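Here's a solo chain for you in structure tokens, the form predicted alone.
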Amino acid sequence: MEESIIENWAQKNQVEVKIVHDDLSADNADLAQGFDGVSSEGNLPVSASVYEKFRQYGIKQLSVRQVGVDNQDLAAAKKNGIKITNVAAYSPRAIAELGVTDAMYLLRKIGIYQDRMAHGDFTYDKSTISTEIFNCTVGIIGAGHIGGASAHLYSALGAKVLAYDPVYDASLEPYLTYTDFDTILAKSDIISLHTPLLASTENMIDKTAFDKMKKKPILINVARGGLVDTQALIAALKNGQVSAAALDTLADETDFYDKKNMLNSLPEDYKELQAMPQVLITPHIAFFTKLAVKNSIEIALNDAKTIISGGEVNSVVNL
């Protein structure tokens, strides 16, 4: 599906497109020699190498086909004078939509009657009864243009929204209230992150903030695995002060994500989530619906020419 989006935009537009397959790296940057532009997409970390690379090969920008820039080396980039640009609003519903849909996935308990199930336990109890999601308070920790897609799903649903971010947009208030992080763990039922990777907010969700939580929340991330201390996670589960967690992202994940594994090859930590009955694991697919590949593409690369072309564009994150 992308190679035939790339393919229709570089006929539209009458410009030259190599498609490479692998993830950006040195290994594979001397392929860029001969073109004007890159455009990239992956959560592989781009050393420095590459920027230093694309500076002797006369490229000046490299646009990113995604929200997250947490793998590239900014500072390293301008240093060569590459322009990195990003995608912030390809389609923030198709990620607040699976955002939304593993929390009344496990709100309802499916996976825990799902593991019953398969052992021929189709019984129901107390443990397993469920509440209806107009009843729950949902924290929304970064309120950007995913977290809000998110505040409002939750809100026409009938959730009381909450929403933590130190940018406040006033179109946002029919959906949600603004309120501080901390009030954010001790409130919420449900508690969604959309904050991007950076060293302020690397496992801003730890023990602490696990021991701040309302008894038994559901978490889900959808935004980036080094959010979460995975371990803190997995001990929460364990003791209970956590009921559930929706993981489309983990810490490690660049170890294994997008590839074919052999299941013993596996990190430990996955395993043992993955086990977990109350626990719901996607290979960091939000993003992945046909209207959000389309704009991401073509968003990448109309500002890559942009900024060939000699003009300006507002989705630099390197100024």
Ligand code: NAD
Given for the second form:
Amino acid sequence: MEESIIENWAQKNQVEVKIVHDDLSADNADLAQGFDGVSSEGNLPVSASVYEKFRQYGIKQLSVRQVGVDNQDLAAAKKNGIKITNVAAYSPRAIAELGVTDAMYLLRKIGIYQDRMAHGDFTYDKSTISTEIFNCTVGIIGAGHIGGASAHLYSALGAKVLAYDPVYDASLEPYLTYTDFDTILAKSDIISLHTPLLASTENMIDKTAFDKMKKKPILINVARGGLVDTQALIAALKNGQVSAAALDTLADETDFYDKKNMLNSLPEDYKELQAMPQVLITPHIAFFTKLAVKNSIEIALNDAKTIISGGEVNSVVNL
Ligand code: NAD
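Form predicted alone done, so how does the form predicted together with the named molecule look?
And the full complex, kicking off with our chain again.
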């Protein structure tokens, strides 16, 4: 899908582009030799040696075709004179819509019914009774591009939306009410995570956080797996502190991200989560819509071209 969009961009901009299918790594960084710039996509960690090679080849930028840059060593890139750019908003709605879809799926216990019906069980009972979304309080943690788009969607469905974010955005006031982290945990029926993965946000949803959840909420994580302590989540699902969880990203996903035939290589905690009918796991595809893919390529390659030509862009994340 990406190839045809990249080729169209290259033709339109009269730029020679070489496409490499593997994720950027120390093993293939040499392929950049002779080129003026590099663009990458993927979640595998990029080591300092990659940026060192780029510096030797006279490359001054790496344009990442995604929002999250937690797999990059930003300081090492800066040390080597490499400007890393991201695409801050290629389609926040793409990710927000998956989060809302997951929340509705779990709210209506569809996974549990699917599991029962696969075993010939067509019953319903008090454990599977649902709640209308307009009677729910949704807590958004991180109200940036995607958290803000999620607030728009949930409020359009009639839910009460709370948000915690250290940065205040007045334009979101019609859709949400700002509050503190602990209030989100205590008052939400659905908790949706939309912060970047940083040292300060890693494992922000841990046992202490689960202990503060009072309404047996549904947890939605379409941001980064590392935001949630996986063992604490498994315990919270087992003891009923959370009623369900949707995970588009997992803490240790780099080993199996976008790979086939991984059943025998999955970690035990992943298998345990996957076996729970109240858990919905998708393979990090929240971003994967036609508009998002097109925008991420065009914005990233335009930024690369601007930097290579000596211009400035405001998407540099390691200034
Ligand atoms: P953004 O920068 O627009 O918003 C992030 C928000 O989080 C900001 O408003 C920031 O102030 C807030 N924040 C930072 N630390 C916080 C904390 N400790 N508590 C509460 N809020 C905090 O980013 P975005 O475009 O909304 O994307 C959010 C994340 O979603 C990305 O960093 C990325 O990891 C993830 N993402 C996932 C996919 C996917 O396919 N699953 C796709 C795109 C992005």
